[in-house]
Each structure stands twice: as structure tokens, then as C-alpha cells.
Amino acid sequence: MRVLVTGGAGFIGSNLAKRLAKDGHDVVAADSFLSAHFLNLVDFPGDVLTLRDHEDVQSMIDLGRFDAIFHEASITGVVGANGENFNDQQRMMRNNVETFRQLLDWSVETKAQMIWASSCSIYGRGAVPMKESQAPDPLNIYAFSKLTMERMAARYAPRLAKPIVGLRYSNVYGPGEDHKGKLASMIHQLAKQMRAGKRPRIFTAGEQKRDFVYIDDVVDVNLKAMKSKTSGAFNAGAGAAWSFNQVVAELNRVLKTDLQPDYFTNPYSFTQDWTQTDLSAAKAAFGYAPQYDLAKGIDAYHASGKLGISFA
């Protein structure tokens, strides 16, 4: 097939595109390079479409029709590279919802088949483990945008030629992420932290959960999706959960190190204590089953040499 995959050159766009093109399909990767780094795509064999700007949708639709669109592009998270909160609702909005208005209108127009990037961000703290059919309770304006483009994408299912598929990532980790800096996952971080000797920070007591997924179980998920005979948003993740307690020992476990956490009092409003995703739905619509637990993954992730490690 002929395949787009927008946010190509960062974490896990650069993943998916390098994965389908080994599966032998033709590869567009797009993006703008204003937020991800060109060392993600040094290995992947496809064209690359360097974009005018977050927001330039007309440069792909230029390039003709394609089977399949992978949207992974959006900007993430809600803490800027310098610690501090970010809340510019209109850029998030602008970027994340509008951008995605036109490529569902293209998608219409060409039938191509849509699978695109949601966020567990947007159950907040409710209720875990988290099943799709729950209220939403967004608590920024990412996870509001989020919510915004699942509905959007409800409404648009009944014009699109094949089923719509959003995905809803919980803690994604992994090879290629390091360029996202301060919005990097978790994991990378604290390993960066240990490997030059400092003691982990990590919120007050440490027994926050996550739900941390691999990156090789997102692209299996993205890959699978393609497969569903049903449009909706489906949760993609590990299917546990583990405190931030458990990744310290993990990360002293694979970096033989004894760092023990430096705790601290955490200082923000918009954060989830505990994220775990119910599967059930991913796995009856297309059998989607994640093959890495904690230990595996980061397991997986130190053998990449890519744990920890700053490239950009």
C-alpha cells in the first residue's frame, strides 16, 4: 500500500513508518521538523516530507492519494521543555483539532483508511482500570483537544470508506523519544538522571501508577487497528500498571546502579495518580494483545543502547 505517516520523524511516527517499511509498503514519512529530529529517520528507507509548519496539511494532500494515514502528529503533553505548564489552548486546539478537520475531509474524498493518535489523558482520574465506555474528565487542554477529535472523528465514520480507528496511547516509551526533552517519558528521563550518578526525582511517595506501554506494542497496536471492522476510539496500551517506585528498582536493575529516589512534593493540578487501561474492546474489535510488561520493555529498551542516552 501507499501510506502516509504524519509526525514521521518523531517518536512513534518515526517507529510505525520504519515498521512499514520493512512490511514492503511505499512510505511517506511527514513532518515539519520544528519539534523532532531528523536522527529518528536515519534508517528508514521511504520518502521524507518536510512540512512548512505544524499546520501545513496541503503539502501532503499534494502529494496525491494513499491507502492508509497514520496520524500521528500533534503537539503533546502539557510541560514545556523548561518545566513550565503549558496552556496556549488556541495553538493546542488549533494544531491538534483543525489540522485533523482536513485530513478527515481528504480522507473522504480519497477513501483513505484513517488510524490516528488519541490520548488516555482523557479519562483524568477516573475511574481504573479505565474502560472506553467511561465519562471523559479531561484535565488540560491536550486531553481536551483529544476528546475534541474523537468526536469529530465519530461524526465523520459514516462518510469515511473504512472504519476510523483512534488510539487511545497511555505512557509510551522507548527508542527515538529522547529529542522530546522534558516531554519525554518517565523511564528515559529517570534513566538520564541515574546514569550520570543523581538520585531519581520522583513525586512524593513514589506509588503512583502508570500504565506504561512499549513502543513495539503501539506499533503492533497501529498495525492491528487496520484490520478493525468497526470505527471508535480504542485503548492502546500495557494493561497494567506500575509505580514509580517499580521503575527506579527496574532502571537500578538494568544500569546496575543502588540510586535510591530523591522524593518531592508534586507541584501541579492536571496529573493522573494511577492509569491503567482495560484491553478487552482493542483485542475483541482486533485482537490486539501488548507483548511487553515492565521488565520486558525496559529490558528492550537498554539492549537499544537508547535508554537514558542523549542524542540530539
Ligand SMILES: NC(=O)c1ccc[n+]([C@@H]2O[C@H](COP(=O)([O-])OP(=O)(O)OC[C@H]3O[C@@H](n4cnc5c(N)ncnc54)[C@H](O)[C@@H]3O)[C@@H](O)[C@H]2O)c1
Second form
Amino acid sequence: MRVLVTGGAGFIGSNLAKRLAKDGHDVVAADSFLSAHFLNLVDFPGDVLTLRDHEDVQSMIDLGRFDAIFHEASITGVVGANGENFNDQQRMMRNNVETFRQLLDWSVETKAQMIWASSCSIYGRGAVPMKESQAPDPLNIYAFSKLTMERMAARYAPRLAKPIVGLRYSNVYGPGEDHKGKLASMIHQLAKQMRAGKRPRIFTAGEQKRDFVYIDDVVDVNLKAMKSKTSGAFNAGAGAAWSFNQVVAELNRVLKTDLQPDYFTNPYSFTQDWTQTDLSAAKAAFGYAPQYDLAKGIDAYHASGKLGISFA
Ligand SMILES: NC(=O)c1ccc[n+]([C@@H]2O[C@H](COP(=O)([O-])OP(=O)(O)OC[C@H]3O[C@@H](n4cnc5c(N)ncnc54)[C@H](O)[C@@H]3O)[C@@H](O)[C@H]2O)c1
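I've shown you the form predicted alone. Could you give me the structure of the form predicted together with the named molecule?
Shown next: the complete complex, the earlier chain at its head.
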């Protein structure tokens, strides 16, 4: 198949592009390189398309028809890699929603299949385990942009040749995320502190729980989603939750350290105490079943040689 991966030099996009190329597909990784890192694509043999800016959809259209598009490109949070404020509503909506609209129009025209990255941030303060059927509660403009994209995808679905699947990722971790800085997973950020001999800094008393999903499961859920017979937005997490204290214990195990958490008071007015995905819908629709629990994921990350390691 001829496949396009947007955000292809980013964390998830580059891992996906490499896997698709390994599986024998003709892959184009498209990225603006404004917040990505070339090191993610050093071992990618396919074509790399560099976009003029985040709103440059035309360069992708100019390459001709693709059988499938994996749309991973996005501003990925309300803080930038260096802590800068990305809480600019217009910029977020233009970048995330309006580029998606153009990609969807193009998909209708060319009958391309669309699999795209949504987010569990849509659930906000919602009940746990989080189910697709519950009311959305977006707490920032990033989450609202993803919700708007989901609603747009639903409106386009009847006009598309193939089912359109949005994947609500939870907290993804694994090799290729270092360029994300403050947006990288807490697993990577804590491992960095510990490799530097520092005690890992986490909110008091470390019992907040997160659905941490390993990158290989995220790549796998994208491949499985291509077989979906129904359009929709589906949870794509680990289906389980682990506390930050457990993360620190696993990191001490693989890094062979004995660093106790350095607890500090959460400065934010709102953070979720517990996130966990219910995966029954993704399982029923296309057989998604994650293979990595926290220990196995951290083992694999450590074995990659990239856990807690900074890009050059
Ligand atoms: N990593 C996570 O934990 C997580 C969780 C939920 C959802 N997501 C979603 O998954 C997707 C991939 O995230 P990631 O973690 O790989 O982040 P990332 O920042 O590494 O990747 C995003 C990439 O998109 C590029 N980009 C941004 N806007 C673009 C545009 N309009 N056109 C082309 N390229 C553009 C950036 O340069 C970057 O390479 C995003 O849509 C994100 O919202 C990620």
C-alpha cells in the first residue's frame, strides 16, 4: 500500500512510519520539522516530505493519492517542549482542526482510508474507567480541538470510502519522545532525573494513577484499526493504571538505582487522580489487546537504549 504518515518525524508518527515500511508498504513521512527530530527517522528507509509550516496540506496533496493516511500531526498540548504557553486558541484550532478538514476533503476525493490520533484528554474530569459513551469534558483548547476533530470525522464518515477511526491515546511512552521536552512521558522525564543521580520529583504522595501505554501497542492499534468495519473514536490505552510510585519502583529496578521519590505539592488547580481506559469498544471493533504492562514496557524501553537518554 502507499501510505502517508503525518507528524512522521514526531514520536508516534516516526515509530509508525518505520513499522509500516518494515511491513513492506511504500511510506511517506510528512512533517514540518518545527517540533520534531530528525534522529527519529535515521533508520526510516521511506520518503520524507518536509512541509512549509503546520498548515501546509497542499504539499501532501501534490504527492498524489495514498491508500491510507495515518494522521498523527498536531500541536500536542498547551505547553511547548520548553514550557512555552501554547494556550493560543486560534493557533490550536487552525493547526489541528482546519488541517484535518482539508485532509478529510482530500480523503473523500481520493477514497483514502483515514486513521487519526485523538486523545483521552477529551475525558477531562470524567468517570474512570473512561468509556467512549460518557460525556466529554475537555478542560483545555487542545482537548477541545480533538473533540471538534472527532465530531468532524463523524460528519465526514458517510462520505468516505472506508471506515474512519480516531484513536484516543492515553499516556504514550517509548523510544523517540525526547524532543517533546516537558510534553514527553513522565516515565522518560523521571528516568532522566534518575540517570542524573537525582531523586525523582513527583506530586505528593505519588499515588496518582495513569494509564501508561507503550509505543509498540500504539503502533499495533493503528495497524489493527485499518481492519475496523465501523467508523468512530476508540480508546487506545493500556486498559490499566499504575501509580507514579510504581513507575519510580520500576525505574529503580531497570536503572539499578535506589532513589526515593522527592514529593512536592501539586501546583496545578486541577490534575486527574486516576486515568484508565476501558478497551472493550476497540477490542470488539478491531481486536485491539495491548501486550505491554508497565514492567514489560519499561523493560522494552530500557532495552532500546533510549530510556531517560537525551537526544544529541
Ligand atoms: N504522546 C502521547 O501521549 C499522546 C497522547 C494522546 C494523543 N496524542 C496525539 O498523538 C499524535 C502524535 O503525538 P506525539 O506524541 O507523537 O507528538 P510529537 O510532537 O512528537 O509529534 C507531532 C508531530 O507533528 C508535527 N506537526 C504538528 N502539527 C503539524 C501539522 N499541522 N502538519 C504536519 N506536521 C505537524 C510536529 O512537528 C511533530 O513532529 C498527536 O496528534 C497527539 O495529539 C499523543
